[in-house]
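The chain that follows stands alone, in the form predicted on its own, written as structure tokens.
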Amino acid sequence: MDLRLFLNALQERGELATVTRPVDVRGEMAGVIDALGARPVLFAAVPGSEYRVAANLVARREAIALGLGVAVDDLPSRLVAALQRPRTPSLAATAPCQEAVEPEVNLARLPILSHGPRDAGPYVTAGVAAIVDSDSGPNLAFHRLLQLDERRFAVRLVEGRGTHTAWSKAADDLPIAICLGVPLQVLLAAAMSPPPGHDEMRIAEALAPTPLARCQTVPLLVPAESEIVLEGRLTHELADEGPFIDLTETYDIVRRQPILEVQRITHRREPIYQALLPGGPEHKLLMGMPREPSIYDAVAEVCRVRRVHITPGGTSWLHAVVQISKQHPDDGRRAIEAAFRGHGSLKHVVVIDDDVDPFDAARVEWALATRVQAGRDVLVFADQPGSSLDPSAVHAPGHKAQTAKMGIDATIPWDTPTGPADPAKYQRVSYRAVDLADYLA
């Protein structure tokens, strides 16, 4: 579903907030987006820009389910199916993203937001980069872009990931296209980070039809229904990037990063720029939820897994709850080890039984309180590769962050080969259900 159809669907459900008064992109707009929480919003008047701005579009699982036409509980299986059975997109007969071509490149015409008081400058936050790796092929990924001037960005590349790998081995500049306001399925596919050689555009096509268009100045294919496309080249010239707000809602460090030179801007008529609040609920959900299928698949190899939840309290990146149907005394430990294999940035994981809701933080904590003994059920793994987003990890330039990881087996302990000797003592008591209308006037 493209951005405009999605906005219409949200409008019809009464969920879209429309702001008609002028809102400044320098700090004010970020404040409004934050105040709205997870409610989607469209800013109709942006001083100094012809673009409208949309934000918070996929800040709730229910919104993603709406866009894909599935039930919320079916989202994980839909994502897993797309990963396992990708499809080849078609070439569009016409490209809405090229309805208009800017006569000259001037990034100042875009409503690029400044977010926090210590930001290094205006940042593009919802840009999906399309590149081609000389060995593994096409790749889509999110990258934040610090505007340097009217033609250039500094691009944050995570070391060892797709775009960084392709850029590092490119002898010359790397052709790149930054797509803004892409269809929902492209947002999800770009956030999944499958293994090298898996084309995210084919994953998007498996989620929903995603016609492609050829760029005009670089040899790349992009989603034809994108609102805006910035065509350019990722150079080997470096600039300071940061500080900027990260997923953890803390400021990231300053790094030397590659400079992107934009050579053409195309867009739809009456274009809509998409903003993504750094550290906000949309950022968290887009980062975290697409990692749940990879954890699910890894745990499924060692035990019977039910559901996986990457939790917002863990910045939707560093913490997960894994629900299993325990069949063996060691299933909890096996699930812990597998979860870390399924998501390399995971820092803490809790494994629970299938009578505990992984989306109910109070119930998960109840399982920790009633089923865990630290000396028996807590596993600590020292000196592990960690996440660059974790401010408490050990960071060294050019090296993977190092951290300690912890897994907690909060399943009912088995003191016999086939289960607990007294399972009743671990069960939560339930009272008889009543209809209060029968008792209260």
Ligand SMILES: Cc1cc2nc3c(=O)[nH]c(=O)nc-3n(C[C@H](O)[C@H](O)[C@H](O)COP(=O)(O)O)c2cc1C
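Numbering follows the first chain given and starts at 1. Under this definition, the rigid core comprises the largest set of C-alpha atoms superposing within 1.5 Å between the forms. Because the structure is a prediction, the values reported are computed rather than measured. Residues that one form lacks are left out of the comparison. What changes on going to the form predicted together with the ligand:
Once the cores line up, the CA of Thr418 ends up 2 angstroms or more apart between these two forms.
In sequence order, the one region between these two forms where at least three consecutive C-alphas each move 2 angstroms or more after rigid core superposition is 416 to 421.
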The other form holds:
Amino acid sequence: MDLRLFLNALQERGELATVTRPVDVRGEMAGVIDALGARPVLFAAVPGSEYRVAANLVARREAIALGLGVAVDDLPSRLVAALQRPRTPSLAATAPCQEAVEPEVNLARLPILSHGPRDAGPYVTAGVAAIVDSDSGPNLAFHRLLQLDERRFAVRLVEGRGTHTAWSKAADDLPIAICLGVPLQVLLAAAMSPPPGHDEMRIAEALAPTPLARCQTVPLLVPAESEIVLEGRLTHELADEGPFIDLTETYDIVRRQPILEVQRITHRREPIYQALLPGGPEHKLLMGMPREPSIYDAVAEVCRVRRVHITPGGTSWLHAVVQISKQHPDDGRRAIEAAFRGHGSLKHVVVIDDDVDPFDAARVEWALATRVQAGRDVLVFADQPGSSLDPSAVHAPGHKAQTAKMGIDATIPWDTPTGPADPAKYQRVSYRAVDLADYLA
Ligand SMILES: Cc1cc2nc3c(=O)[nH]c(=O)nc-3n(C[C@H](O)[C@H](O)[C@H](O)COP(=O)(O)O)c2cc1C
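Now that we've seen the form predicted on its own, could you pull up the form predicted together with the ligand?
Below: every chain and molecule of the assembly, starting with the one above.
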């Protein structure tokens, strides 16, 4: 579903907030988006720009389900199916994203937000970068972009991921297209990290039809229904990138990162720029949720997995709860090891039985309290490659962050030092169900 149809759907349900008074993109707009929590918003008037701004579009699972036309509970299986059975998109007959061409490249015409007090400058945060890797083919990924001047950005490339790999081996500049205001299924697919050679555009197509358009100045295909496309080249010149707020809601470090030179800007008529609050609920959901199917797949190889939740308290990236139907005494331990394989940035994982709701933090803690003995059920893995986002990891320039990882098996034990465990003593007791209306006046 493209951005406009999605905004209409949100409006029809009374969920879209519309701000008609002018809002400054320097600090003020980020404050309004933050104050709205997870509520989607359209800013109709931006001083100094002809673009409108949409934000908080997919800050809740329910919004993603609405956009994909599925029930919330069916989201995980929908994502797993798209990962497993990608489809080739078609070429669009017409390209809405090329309805207009900016007469000259001047990034100052875009409503690029400055977010926090110590930010290095205005940042594009919802840009999906399309590139082609000379070996593995097309790749889509989000990259935050620090605006340096009227034509250039510094681009954050996480080391070892798709864009970084392609850029590192390119002898010349790497053609790149930054797509803004992309269809919902593209937002989701770009946040996924399938193995190299698996084009995220094909995953998007498996979620919903995603016609493509040929860029005008670079040999790349982009979602035709994008609101804005910035065509350009990722050079080997470097600039300071940061400080900037990351998923952890803490400031990320300053790094030397490649410079992107924009050479053409195309857009839809009356374009809508998409903003995404760094560290906000939308950032968290988009980072974490698409990793749930990867963990699910990995755990499914070793035991009977039911549900996976990447929890918001763990910055939606570093923590997961994995629910299994335990069939073997070692299933908890196997699930822990598999979960770490399924999501390389995962730092702590809790494995629970299928009588505990992985989305209810108090219940998960209850399982920790009543089913865990630390000496038996806690696995610690020292000196592991970890997340670049974790301030507590060991960071060295050019190297993967180093971290310790911990998995807790909070499933009912099958064996204890004194013999087989009695499952009955671990069951939560329920009271008789009553209808309160029969009792209260
Ligand atoms: C909102 C958002 C912002 C992101 N920002 C960046 C970023 O600045 N740099 C980066 O390398 N990855 C960023 N990512 C993560 C990439 O999109 C993600 O790692 C992607 O899955 C990479 O896929 P790939 O390994 O196929 O390239 C971001 C993800 C989201 C959802």
